[in-house]
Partner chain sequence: MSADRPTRNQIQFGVFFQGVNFSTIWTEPESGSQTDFESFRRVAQTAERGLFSAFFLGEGLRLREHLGRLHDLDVAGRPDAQTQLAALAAVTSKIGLVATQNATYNDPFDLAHRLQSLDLLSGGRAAWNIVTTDNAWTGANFRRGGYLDHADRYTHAEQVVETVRAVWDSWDSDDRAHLVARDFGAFDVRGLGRLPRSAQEHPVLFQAGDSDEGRDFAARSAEVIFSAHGLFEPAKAFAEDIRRRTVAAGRPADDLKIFPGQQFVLAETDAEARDKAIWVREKQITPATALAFLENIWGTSLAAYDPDGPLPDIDPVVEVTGETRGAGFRAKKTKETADAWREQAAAENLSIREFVFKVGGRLEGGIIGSYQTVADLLARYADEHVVDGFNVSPYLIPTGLDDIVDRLVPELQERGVYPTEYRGDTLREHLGLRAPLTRRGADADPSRQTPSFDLV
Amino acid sequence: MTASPFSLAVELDGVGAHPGGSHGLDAHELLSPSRLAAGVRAAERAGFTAATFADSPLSSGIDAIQRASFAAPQTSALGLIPVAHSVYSEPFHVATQLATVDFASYGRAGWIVGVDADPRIAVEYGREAVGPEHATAVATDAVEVARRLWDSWEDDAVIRDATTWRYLDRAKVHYIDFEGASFSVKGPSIIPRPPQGQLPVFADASSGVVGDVALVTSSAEATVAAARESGAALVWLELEVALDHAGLPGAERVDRLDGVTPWAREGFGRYVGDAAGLVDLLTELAGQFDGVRMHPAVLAEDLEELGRAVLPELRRLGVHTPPVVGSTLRESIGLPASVNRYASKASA
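What is the structure of this single chain, taken in the form predicted together with the partner chain?
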C-alpha cells in the first residue's frame, strides 16, 4: 500500500475508446478543436486528476502535445498528459515541446512515452529501423535526455541583474553532454526549467521503459509487484469503461456499437455496467493502485456519467479528491518535488 493520493485519469482521444463511436463522422468532425475543448472541460468539471491524449506517428490525429497545449489555457487544475513518440523522434524537440506545455499549463503537464519501433515510422523519419529490443534502450535514452534538459537550467538561472546587466547566471545553466547509441545531445535546453522541474513521465510497463508512473493492464499481483520493483514510483491501472446511459444499459450500448465495429480487447480490463458498480470497483482498486486511467467507450456519453454519478460518489466516500487549482501534476498524483541534478552537485 502507498500513502499517495488515488488518481483518476481519462483518455480523451477522438470520440472515445470504442471504434464504433466514430462511425459516420468525417475527419473534420473527428478532429474538431471544439470537440477537444468540450472534452477537456468536461474532464475537469468531473474532477479527474488528469486527461491523457493518445498519439502515434501512424494514426490520423492532431499532434498530442499540441492538443495538451491547446487544453492548457482552457483548464485550471486538470493534468495534461500527451503521448510523445520517443524511438525515432528528436529528443531535443520532444523535451522542449513538453516543457512548453508545462509552462502553458503552469505545471500540469506529463509525458506518456510512446515506444513504437514500427519500421513504417522509421521510414517516415528517414531512419534505420530498430528492433523492439532496441526500442526500449532508445526510448530510455530519450527520457534521460529530456530529464537532463529539464534540469539544465536551475530554477534561479534567470537573475535579471540590472547592476551588472546580466540576464542570466551562466553558472546555473548546464550543458548535458549526453552520448547515446542513437543520438548525442549537447544542450542546454532552449527553454528554462519548467514549472514542475521534472514533468511526471508515464510509461506502459510492458514497454520496458521505466518512468515515474507505470501503466499496467492487469491487476494480477505479480504484474503490480513487477511494476513497483522496476523502479516506477507509482502504478496506475488501465481500464475501459462503458456505463449505463440515457436509459440504455452499458452492455447494450456496447452491443450496438460492436454491430458497427467490434471493440477489440487490447489487454485492458473493461468495466461495463452501472455507475454504482464502477464506484465499488474503483474503491477496491484504490487499495491496490495509485491511480486508474479510464478509457470511456464514448466520451460524450460516458464522461457525462462519470462526472454525474461516479466521481462525485468517490469524492463523498473519500476515495478520490479532485485536483486543486494551483497545484502541479506532480502534487496531484503524489510525486515529491523534483530535485535538480545539476543544482545539487553545485551546492554539494
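Heads up, when I say rigid core I mean the largest set of C-alphas that superpose within 1.5 Å between the two forms. Residue numbers count along the first chain shown, from 1. Keep in mind it's a predicted model, so treat the numbers as computed, not measured. Compared with the form predicted alone:
Relative to the superposed core, residue 307 undergoes a Cα shift smaller than 2 Å between these two forms. When the rigid core is held fixed, the Cα atom of residue 60 travels 2 angstroms or more between these two forms.
Can you give me the structure for the form predicted alone, which would complement the form predicted together with the partner chain we have just seen?
For this one, just the chain is written down, with no partner chains and no other molecules.
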C-alpha cells in the first residue's frame, strides 16, 4: 500500500466510455440536468472519492466547469474535478471559475488540465493554433498563474469591519505579476482565496504538465517511477471497466456494443469481467498507485455494479475509504493543507 489513502474516481461524461452505449439515445437527454444529478448522487452513494467531468470546446454542450458547479449542491462529500482547457483559454478566467466551483462545493473541487493544441479549438477561441511543445509551455504557465491567483488573497484578507466600512485588508491582497513567454497576468484575483487555498491539479503524465496528481495509462514500473520523479505528489491510473451485469458477462456486453461501434483502445488499461475480479485487481493496484480513475463502459450499468459489488467489498477489506462529509478534496486524496505563498512572505 502507498502512504496516501487509495482514491477511487469515476468519469461521468456522457453515457459512458463505450461509444456504442449512446446508440439510440436522445442527445438532449444525455445532457439533461436530471441525468447529471442522478450520476453524481449514485457516485457519492457508491463511496467514490471523486467524479470527473470530461470536456471538449468543440462540442455544443454545457462545459465541464458548469457541470461541476451544478453537481456541487447535489452532493456533500464527493470530489468534483472538471477538465478545463488551458492552451487557448484565458488563464485568469479559468482560475476564478475553478475557485467558484470550490466555493460552491465547500472545498471539493479539483482541476484536470486540458492540454490540447487542436487547431479547431484555436478557432473556437479566436486564437492562432500552436504546436504541441508550445501548448505544453502555455498550459504550464496557466497552472502557475492559477496557483498564484488562488494565493493572491490571504486567508484573512476579508475583514468585513462595519465600524470602518472596510470589507477587506488591502495589504493582504497581492499582485501576482506573472510574466510568461506568451502572456502576462498582473492580478490579483477578483474573488477571495478558495476554501482549499490551492485546488488539487491533475494532469496527464504524458502532457508534460506537472500537477499534484499525475494520471498515467500504464502500470509499468518505469511509467509510474517517471510520474513520481516529475514532481507529482500522487499517481493515479486510468482504467476502463466493463462488468458482468444483469446476467450478461462483461465480455458479451462489450461484444454487443462493439457491434454498434467498436471500442477503440485509447491507451488506458481495460478490465472486462466480474466484480470479484475487479476487487482483486484494485486491491493489487492499491499497492502501486495512490488512486484509480475508472471509465465505465456504460454508466447506467457499470456504475450500478461498482456501487453494489465492488466498492462495498473494497471498503470491507480496508482497501478504500469513502470521503467524509465536510472534508476537502485535498484531505480526501491525501494532499497536505496548502500554505499561502504571500502570507509566508508577509510574516517573514
